[in-house]
Structures are given as C-alpha cells and as structure tokens.
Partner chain sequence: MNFGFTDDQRFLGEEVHKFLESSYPLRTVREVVDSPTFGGSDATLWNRIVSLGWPGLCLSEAHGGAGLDLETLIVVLEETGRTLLPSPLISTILAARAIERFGTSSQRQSWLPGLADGSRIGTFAMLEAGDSLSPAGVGTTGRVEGNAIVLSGEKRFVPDAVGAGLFVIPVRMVDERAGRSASAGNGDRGDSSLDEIALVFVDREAPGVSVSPLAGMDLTKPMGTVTLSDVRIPLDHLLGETRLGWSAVEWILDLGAALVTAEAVGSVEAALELTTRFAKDRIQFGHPIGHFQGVKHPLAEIYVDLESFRSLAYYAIWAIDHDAPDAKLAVSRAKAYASDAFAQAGILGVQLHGGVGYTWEYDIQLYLKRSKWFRPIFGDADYHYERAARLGGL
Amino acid sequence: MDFELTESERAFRDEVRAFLDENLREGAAESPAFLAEWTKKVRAKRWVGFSWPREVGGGGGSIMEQVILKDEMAKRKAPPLGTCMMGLAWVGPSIIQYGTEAQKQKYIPDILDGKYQWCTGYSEPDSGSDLASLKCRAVREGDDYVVTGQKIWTSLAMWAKKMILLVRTARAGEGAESGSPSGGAATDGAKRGAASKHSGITCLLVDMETPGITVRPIRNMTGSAHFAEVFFDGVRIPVENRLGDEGQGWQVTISALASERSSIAEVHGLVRKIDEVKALARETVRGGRRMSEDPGIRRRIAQAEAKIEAMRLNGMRFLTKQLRGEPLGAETSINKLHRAALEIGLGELALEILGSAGTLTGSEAPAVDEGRWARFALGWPDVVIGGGTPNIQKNIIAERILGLPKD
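For the sequence just given: structure alone, the form predicted alone:
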C-alpha cells in the first residue's frame, strides 16, 4: 500500500486547500445564504458529482482525486458537495451506466443541481436486505407497469420527489422479456446468470406524486422520523421510466457500488465524533473530578480511537484494490459492521460521561447541550439499519469471506 501522492494529485490537493482557505469561514456553514453560495461555487468547479463523466456534467475526476477532495473537505468540516444525497450516492451512477439518453438528460442535471431529493425503494417487511425475496409486484399493461406492494425503512421518503424502485416482474429463474441481464459492476452478485435467485427484479424511476402512493413516516426513539413505509396501490409507472432491461434490476442496483467505496468519509465523521466525546469528557465534572481523568473513560476513548484507525486503514486497503482495478465485494461489510458498533458505543460512552444528566432532553437545565447526546445515543438506527443490518453484514462476512455454511 503506497500512501504517497503523485505530483498531479498533490497539485489537486493544494487546489482544494486553497479553495477552502478562500471560501470557508468559521461558523458560516450554519447560514442558508452561505450554503446557497457554497453550492454554486462547488458546482461551478464540477466538484459535485466529481467522479462522473464530464459529458454528463460531472468533473471526470479519478477515484484518487475524489478521495482527496472528500478527505480535505471532511478535515475542514466543510458543507456537503451537493444536496441531493441519494441521487449522488446511488441514483446518478446507475442512470449514467444503465439509463437512456433521455433519462440522463432528464435526471442528471437536477441531481447535480440538488433540485429535489431521491429515495430508494429497496427493503420490504419480509425481505429487508435480502432483495432476492422482494414481493412488490409490477405487471406490464401496455406502456405502463402497474405496481402493487410495500416498501419499508425508506430514507427521506417523506420529502423525496423521486424514488428508484425495485419491483418483481418475474419469479426467480423465469428470465425477463427484454433478455438476460448483462453488464454491471464486477461483484459477487453481478456475475450470476438470468436463472439466479436475483433474476426477475426490475428497476423503475418513480415520481412520488404519482396517484396510488402513500407514505407513512416511522418515528424513532427520539421522536423524529428519518425512515418511512411506502405503499403502492395500483400505481402506474410508464415503461419509459424503467432503468435498464426488464429483469436487470439487481445489476442496476449494485452498479452504483463501482464508485469509491473506501469508507474514508465515514471515518472522518467518526473522528469528529470522538473528538467531541473527548471534549465532553474534559468539560464534565462528576464526583469532584473531570471525567477525562477517569481511567475507565480514558480506556474506552482509547479503544474507540484504535477501532476508528483500524477502520481507516481497512478503507485504505479497499481503496488500493480499486486503484488496481480489482472489484470490491464482501470485504466492505467489515467497515460497515465496525461503523455500526462505533456509532452505538460512542453514544453509550457520552451518556456514561454525563451520568443521569445525559438522559435529559430539551432546552432547560440540567440538560447538557439541549439533550443532544441523548438524541445521538437513541438515534443509532438511522445509521445502523441503513445499508444492511449488522446481522446481514455478519452473514456476508461469515459466508463469503470465512467460507462458513449459510445461515
């Protein structure tokens, strides 16, 4: 693993740092006016969708340049590069690879400009992370698909204007009207044939205002709602909104994973969080001493820092494989599992530092930071469930890396 940058990569890093020095001001990120101006500037530099091809409006950057860009932005706690998070992470890359020219022209500019949010209609009550068992059904009627079924744990569905939806158009092994699946990222699932358990799944691009769609927010332990249930009752989706061939939905879904997947951005988020926990320990006095002097608290902070560093180095290993043109598969579940444990552990550690005061919420004393740490400790499902639960990640690691029998 080579940690050194090339001359051109160092030049790009210097360009990013100079931009941040000129445009990022302390505390300005809280201002809506600053955020609007920031978004214009990074969009003008093509840093939104930076790794996307220039012909669709992206920056044409390399994987390493994208890592440098995200790394420098995270270190300086800069605002996001773009506001359409699902569109940039999942939808855009899939449309670029599988979409028609009309779909690219219709959706890609809006994703880059952040005109609205997308959500992902994947998980279902009885399937979760096992997409092969999804039951939401789409039946072809002329120029439309008629969709009936349910999705759950759909992030941002309450605010999203568009959804990338997986539906079943044929039973597993039946194949599809438009031919067998082809293309896609080189991962374990992408190499399976038309008769695999993932055949018969089709991807549709859905307008959330289409008649027959009902969205019900799912309240979490803090009282807020990040996820939702989405119901489809005879929803008519034009065939022209199909992404890829019929029966090719599994390949379309995993194609987005061909982009940078080193987990380095998540590591920076965890570094910021552990720094905040350390500051909390220094500021909190219980029993006549600062909690930063408590041996048990110090040990747990050190353990968390060691795990975060291990996650960073593991991410560098993933990045090295990508730079060599090697596919990433089950190994990325390791960092996902690490992050889930760290999110829960840091929340519990913050509450232990605060003692009984840590359980309080609201703006009145003695709630610390207006109950921020209690909400953080209770809000872990948003991160832990998203992208596959720990049980799913453990099964993937056990079966595909360790070679253990299927669960």
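Positions refer to the first chain, counted from 1. Owing to the predicted nature of the structure, the values given are computational and were not obtained by experimental measurement. Here, rigid core means the biggest group of C-alpha atoms that superpose within 1.5 Å across both forms. Compared with the form predicted together with its partner chain:
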Given for the second form:
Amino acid sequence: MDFELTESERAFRDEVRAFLDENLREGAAESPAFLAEWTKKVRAKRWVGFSWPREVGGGGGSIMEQVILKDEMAKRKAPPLGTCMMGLAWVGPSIIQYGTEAQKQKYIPDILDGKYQWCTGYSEPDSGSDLASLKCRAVREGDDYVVTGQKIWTSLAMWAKKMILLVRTARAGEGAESGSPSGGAATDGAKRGAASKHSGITCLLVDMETPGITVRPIRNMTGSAHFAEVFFDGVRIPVENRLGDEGQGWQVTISALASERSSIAEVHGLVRKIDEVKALARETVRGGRRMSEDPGIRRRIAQAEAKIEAMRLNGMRFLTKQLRGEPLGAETSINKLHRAALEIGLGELALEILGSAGTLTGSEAPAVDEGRWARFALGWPDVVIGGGTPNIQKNIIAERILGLPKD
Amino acid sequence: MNFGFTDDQRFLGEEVHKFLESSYPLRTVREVVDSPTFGGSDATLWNRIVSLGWPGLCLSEAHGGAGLDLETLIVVLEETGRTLLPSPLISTILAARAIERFGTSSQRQSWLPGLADGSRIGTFAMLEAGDSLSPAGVGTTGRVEGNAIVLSGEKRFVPDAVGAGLFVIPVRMVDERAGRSASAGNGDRGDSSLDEIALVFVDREAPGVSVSPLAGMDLTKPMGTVTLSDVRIPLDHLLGETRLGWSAVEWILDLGAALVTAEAVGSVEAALELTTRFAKDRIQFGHPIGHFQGVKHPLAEIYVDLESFRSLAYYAIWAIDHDAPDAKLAVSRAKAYASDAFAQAGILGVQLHGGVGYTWEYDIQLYLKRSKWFRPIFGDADYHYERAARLGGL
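The block above covers the form predicted alone; next, return the form predicted together with its partner chain.
Now the complete complex, all chains and molecules, led by this one.
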C-alpha cells in the first residue's frame, strides 16, 4: 500500500492548490461576476471537461490528475468546473464517443463553454427503474423523426436549451430498420429476451424550442421545482440530430452512465454535512444537556463518520483498480448505497437533535437556522432516487457481482 | 497511489489459500476442535503454521522474523478467517509485536526469537472481572519486593490461554508499603493512575500461575482464565525500561482489534459465499431462492458491509504500521463497523439458509458463532463508536 503521489502528480496538485489560493475568495461563490470570471479561468486551464481528449477541447487529464483536481476543488468548496452540468456529465461523453464530426463541432465547445443548459429525456411515467421499457415514439418521415410521447423527472427542463432524448423507433421485437439489431444485447447482463426491448431505442439531440414541446414543472415536496414533465406532440427532429445509429440509443447513453468514477470527491460534501450536524449537536441544548453528550446521538454521528470514511477508502480501492487498467463495474453501487443512506440519515439525525424545533420552517425562533434543517431533511430524494434507487443498486450487486439469477 | 496489495502479497495470499483449502477445510477444522485433546492449540496445525513462517512474518529479521510489513499479514489472516482456523496465530503475533515495540533490546533478544519460530505461543491478557477495556479495568496488581515483582489477580477471556507459554499482561503497580494503589477502588481515576499501569511478561511455568479453559460458543477461538496467585517475576520481566502506562496498553489493544478485523474480512467473505451458493441451489416456488429480491437484497447488504469494513480494516492496519496520526480513529471505525456487520452477516446467513442453517451439520452456523466471539474482542461497536466520537471531537 502506498498513499504517496508521484513527483508529477504532486506538481499537478500544487498547481491546483496555487490556483485555488490565488483565485478562490471566501464567500465570493454566490456573486455572478465572480462565477463568470472563475468559469473563464478554469476553462482556460482546460479543467472543464478535464477527462475529455484534448482534440475535442478537453484537458486530457490522467485518471490520477482527474482525482486530484476534483479532490482539491471539493476540499476547498470551489465553484463547479463548468456550468453545463448535464452536458458535462452525460451528453458530452456520449457525443464524443458516438457523435459525427459535425455533431462534435456543434455541441462540444458549447458544453465546455457552458453556453446553455442540457437536460436528459430518459424517464417516462411508466418507465423509471425499467428504463428500457420506454414508449415515447419516433416515426421516420423523410429527413425527420416525428416524436410523440412524454418524459418525466427531467431535471432543468424549464431552463435547458437542448435535450438528449431516448425514443422508441421500433416496437419490442421488431428490430431496428438500420444499424445493428443486436446493439442493445451488448448491455452487460441483459438477457436474450430483453435484447429486443433495448434494440428499438434511438438517441436524438433535441432543440427545446422545437414546436410541439411543452414543459410543465413539477413542484416537489420541498415546495420548489427543478424537474419537469416534458410532452412531445408531433415534434419534428431532423435525422442529422440522431446520435449514433438507429436502434443504438441504449448503448449510446448507457456508455455514459457506465463511465463510472471512483467518486472520492463527493466524500468532501458529506464530511461537510456531518461536521455541520456535529456543530448542531454541540449547540443544541435539550433537557438541560447538550445533544452532543447524548450517547445515542454520539453513536450515530460516529457511525455516519465511519461510513463516510469507508466511502473514501472504497473509492481509493476502486481508483487503485482503475489505475491498474481494470474498468469499474457494479462495485460502484456500494458507495451509491452508502451515499443514499447518509443523505437520508444525516437529515434524520439533524431533526432528532433538534426535536420539535426541527420540524419548523419559519425564519424566527423557535425555528433554527431559518428552517434550514427541515429543508435538508426533505432534500434526499434528488440523490437517492435520481441516480437509481437503492433497491436497484442492490439488484445490480446481487446479479452482477454475486451472480444471483435475474428477476 | 496503491490502496491494494503488491503482486508478491497477492501471490502469498493465493498460496495460503491453496494450502488451507487442501489441508484445513472446515471439515478438518471441525475435526481439530472436536478432538478431546484440543485445549487451545493443535500441535500438528501449529507446527505446519510455524513451518510456513507465519508467526514471524512481520517481525524484524534480527529477531528471527521475515521482516515484512503488517499489510502482508492481511492476506494470511483473510485466509485463516475464511476457514475459521483454530490457531493462536494472532495472539502470538500480538504478544510479539508488543515486545518488539515496547521491549528493551535485551527483552527483544530473549523473547522474540522463540515467538517468531513458534516454539512459544504468546497471548495478551487484558480483561478482568470488570470486563472493561479501560485503565479502571486493570485491577491485577504488581508489587515490587526486592528484586522481584509479585503479581496477583485474575485475567479473564484470555485468547488462547490454555496453549500459551507466555502472557503479556497489564498490571497496576502498587506502592510497596501501602500494598495498594493510591487510587484503587476509586472508579474515577486521575492521570496518575494511568502511569501506575505497567506491562509484564509472565511465563506459564512460573509458580502461582494457573490456567483454566472457558467453554465458549465458538470452539475455534478458545479462551481461558489466568489466575496469578502471588506470582514472583524478575524485575526484567517488566516490559520496557519503566512502567509503560495506559497508552502502551491502548496500542496493543488497537493492534489486536485491527488484526481480528482483518481476519473477520475473510470470515464474512466465506459466510457470504456459502449463503450465496445456497441461494443459487435451493429451489422454492419454482425458482432458486436467490431469484427473489427478499433474498437478493440482504445478500447485497452483506456484500456492501463486507467491502466497506474491508477498506476500513486495510487502512487501520496500514495506519498502525505507519504510526499515522489517525491510527486510533481508523482502528475504532474498522472494529466498530465490522462488529455490527459480522453480527448481521452471521444472523442473515443462518436465516437465509432456513432450517438447515440451524443444524450442526451445515457450516454457516460456525460463522454465526465466530461473529459472537468477534463482537466483544478488543472492543465492541459501542466501545469503538464512543471512542471514535471522542477522538472526532465530540
């Protein structure tokens, strides 16, 4: 075991640290002018899309450099590297791998520059965890696909200018009219019977201003809205906006979903949260004693911290595997499950520390911190459900790692 | 960056695996512990372990060891944990590492070679009637009388006590004339009481030492009671130059906790494999039961916990070996997490096996019993989470 960085890795880390010392100002993160300046500077460093090849405008960073960059940024709570979050996370990698030259030139620079937001049209009312059963239909008419159907849980849809959209171009069992009919079967673990379900799916890049698209925001249980329903009524999408072959859509998007990371950096966010919960426990006095003296609370805080540390160390084992050239697979579900349990658990812990005051949402006493903890305790579904529910993560582990039969 | 094993270490792990799989599968382990002559150590098994050099694997070459680091030991312990090997390996290594770290050079010279070559089995005897891993838990006294120290007290739950030839024991040094500790009998001890604690060596053959076995549910991890009735030991049997104090005891307990947790990784891994295999083979309602999410999900949960405490255990071992500033915290997190996780894996393992899991014949129950032994040894989840909370600033 060896936790040291090599000389060149250290040099890179020092470069990042020096950059942060120079450019990060405490409390400035909310200022739009600062953010604009920040974004320009990190873009000039090629730290936006740092993992992408240099030919497309990315940074060509090695795996270790990517980890160092994210880690240092997260430690210092720096603003994000780039503003087009969906584009950087999901759309860009798919376009780089499957896009035509024209598509790469049209979209990649804009994603890197954060010119506009992307959203992802994946889930449907009847296709959530079972995404491949999606029904939103695209029929080829001349040089267009005509799309009719509905998407849901589409984050940022009301602000996005573009969408990466999964549609059905062939009914289950029909096969695709062009491209590889076995495309979907390449998906790991898919049974033969399910292959046809995957192979009728096509990926389109959609301009959200196209006539026939209606976006209806969904108010979530916290009262705010950042995801939406999106309706397609005879929406004409030019064929040149198809990403990959017809029927290849599953592969095109899954490849991006599958480019798993060792997720070490997200641990810093959790450490910050548990530190805040600890501070809350020290400050909160109930029944004449500080909640930080309550044995039950102490144990659960220590448990959460052990779990966070386990995530960090798991991430380092995954990273070690990547550095050996072995791809990561289903084991990344381990940390997704921990993350889910912690997102829920830390909110619960905060509310239990606060007792009755934890339920208040107002800005005046006896509400605490302007009701921040109540919002905190209701915010977990974004993370816990959005990235694949815990039950799905457990299926993934059971089937792909333990080798148990598929449902 | 490499949070994993070297090729050499992996090769060693594979060799150990092959040896134990062929020579000490659970069937053989059962025969060993069922034998009426098994009192705590099986001579044949110990001789084989010794011939492979495991006791001295991570002792310095100057003292007859192989000079490897503690992380290399992990690959061995994972395998002994898989097959629930009934050997005093961890106890002996723990005693040896304590002597290597805290002993004078002449103490190292006189005691380590015998532990490294397996001619002597060692163990660390901490607990007493109060069953407490704290300075207050040390009630056994040491009284200097001329050129001897006179020990009296009773040590309980001593791992591998019956087979051991050398005990490393924390005692409370008391004033010669008063004959009692200044703060004895007072639960609220100040710092001075921490300094009263010393570590001593006790030879099994010394007059006044008696050892009796304790019947426990995990037959593969025998324990015993060691009674010290005015045992006279020479002054140079005081470990180190002077009284080492509580911090040395704490270090030994931490190393013990890290070693048993590394071994528990192998045990939970094997229990999960057994149960997963059963879930694939057992057909009910027309399907292997592993087809149902009610069976799948608990198995996935065991896997998540296993891999997580594996990471914590590896890091704890590394942190102790490198005297990392967060070593104590690392150990407490590993042992706390593992204590809960192993207990749960044992219960779920038996439960998912259904009726046959309850039988003597099926092996899964052996892991359930090992989990019960594992929970309190060197501190349970309550102890270590509370310690972690304290170390974490609460």
